[in-house]
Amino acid sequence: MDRQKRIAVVNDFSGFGRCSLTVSIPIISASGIQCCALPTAVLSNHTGYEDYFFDDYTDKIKPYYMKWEKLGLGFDGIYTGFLGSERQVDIIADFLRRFTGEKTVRIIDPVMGDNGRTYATLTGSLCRRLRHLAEKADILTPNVTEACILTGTPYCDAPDSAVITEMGRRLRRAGSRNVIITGVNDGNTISNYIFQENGKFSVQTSPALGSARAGTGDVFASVIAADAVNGLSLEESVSRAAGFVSKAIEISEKRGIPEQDGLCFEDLLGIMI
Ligand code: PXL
């Protein structure tokens, strides 16, 4: 029997603002993969808005996934995103130990910040813990801000390619098997830098069409996670993820959707497979 592929997504549930689980579930499902959600927190809307309701899920995560263990569930992919507390990082490390099978691909998006600024919930020690989690990635997907934080590199708005390359190599040396440094913006173009375990290095560049939007990293990483489990090469999948994001930006701008409200990707779900 050909069992349908399955990805566990460890991320928060933000009811409004198109990020984390509310983008991963539709994108991964539209890719033909069963998406199993493990929520780290429940928010009314993401932290980019001035005010939000935040219900931390730290104490509930382990009892929740222990029922999955009892059900004997296994996953082809595990994709982790926003973690709201230090303790969550240790719990998720335990989850990874229990649920990583021989063929499980671990996609770790070290959600920490964007445009040189860290998210409201990030503390220094959470940051250090996330560094250790990053080392366990088969595919790590930091943006420039996150790559700087993870490698202790000073942030600059338009880093040159030598700086990005050095960060990618350091992240690989630290343990991440493959690294994609996403959304490198020079004002006119956006590039994604791909560092692979076989030593291959490539950069994919496309025109910068619109401004940065909330949840873009989550949309990008969801496509990467789905494609990895579907067996696509990293180059192919980065190209698909970038194309998907740029089409969604175009639609969002046309519809006049505020940047905070994220990427209007719903019309595009039909092209995922
Ligand atoms: O998209 C990253 C993200 C995920 N989850 C929450 C956030 C953010 C970014 O602001 O606030 C709760």
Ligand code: PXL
Contents of the next structure:
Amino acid sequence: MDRQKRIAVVNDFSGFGRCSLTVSIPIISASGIQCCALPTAVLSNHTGYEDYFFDDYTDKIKPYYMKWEKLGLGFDGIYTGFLGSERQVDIIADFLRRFTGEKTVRIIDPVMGDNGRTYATLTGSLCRRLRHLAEKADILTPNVTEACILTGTPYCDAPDSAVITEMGRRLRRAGSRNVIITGVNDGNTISNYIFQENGKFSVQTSPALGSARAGTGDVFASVIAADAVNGLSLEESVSRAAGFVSKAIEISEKRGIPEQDGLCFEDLLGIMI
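Switching forms now, from the form predicted in complex with this ligand to the form predicted on its own, please provide the structure.
Next comes a single chain, given without company.
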């Protein structure tokens, strides 16, 4: 049987705001891959809004995926996003042990903070657990803030390329097979630094467009995850992901979409395959 490829996506489900699972499901599906959602929490909308409904799913995660194990399911990729507690990290580490097959690609987006600020949930012990999880990544996708946290590097609004390069190499030495440090902004351009397991290093740069938007990292990492399972090279995938994000930002700006409402990417789904 010519089985369709599958990616298990571990993230919260926010009904409004274009982030996490509501971003990954359509992007991965449009890439011809079955997207299998493993929710860590359910929210009415993401926490960037002044009020929201929140239902913690921590106690339900393991019973949920144990049914998958009973069904004998396997995955070509596992992509993890925001994990809000030490317990969740431990549970997802168990999930990775159970469901990582010989050819499973593990894409880990270590959602910890942005623009020099850590998220409210990030404690010292949670940070240590996320570092251990990052070491299991086949592809790790931290932004500059997260790369600083993971490597213990002081944050700078405008880090030079030598600092970014050293952080990427340290993350590789720690165990992550491939690392993409995303969204390095110098005011005029956005760069993505790519560190590959074969020792190859490259930087891709494009013009900075618009302002920061909720869920941008989720859109980028979802494209990377889909492309990894579809067998694209990392450099080609980063180029596609950056181009997809740039076009979505242009559309969002033209339509006057509020920043907290995320990227208006729906019109672009047809170009994914």
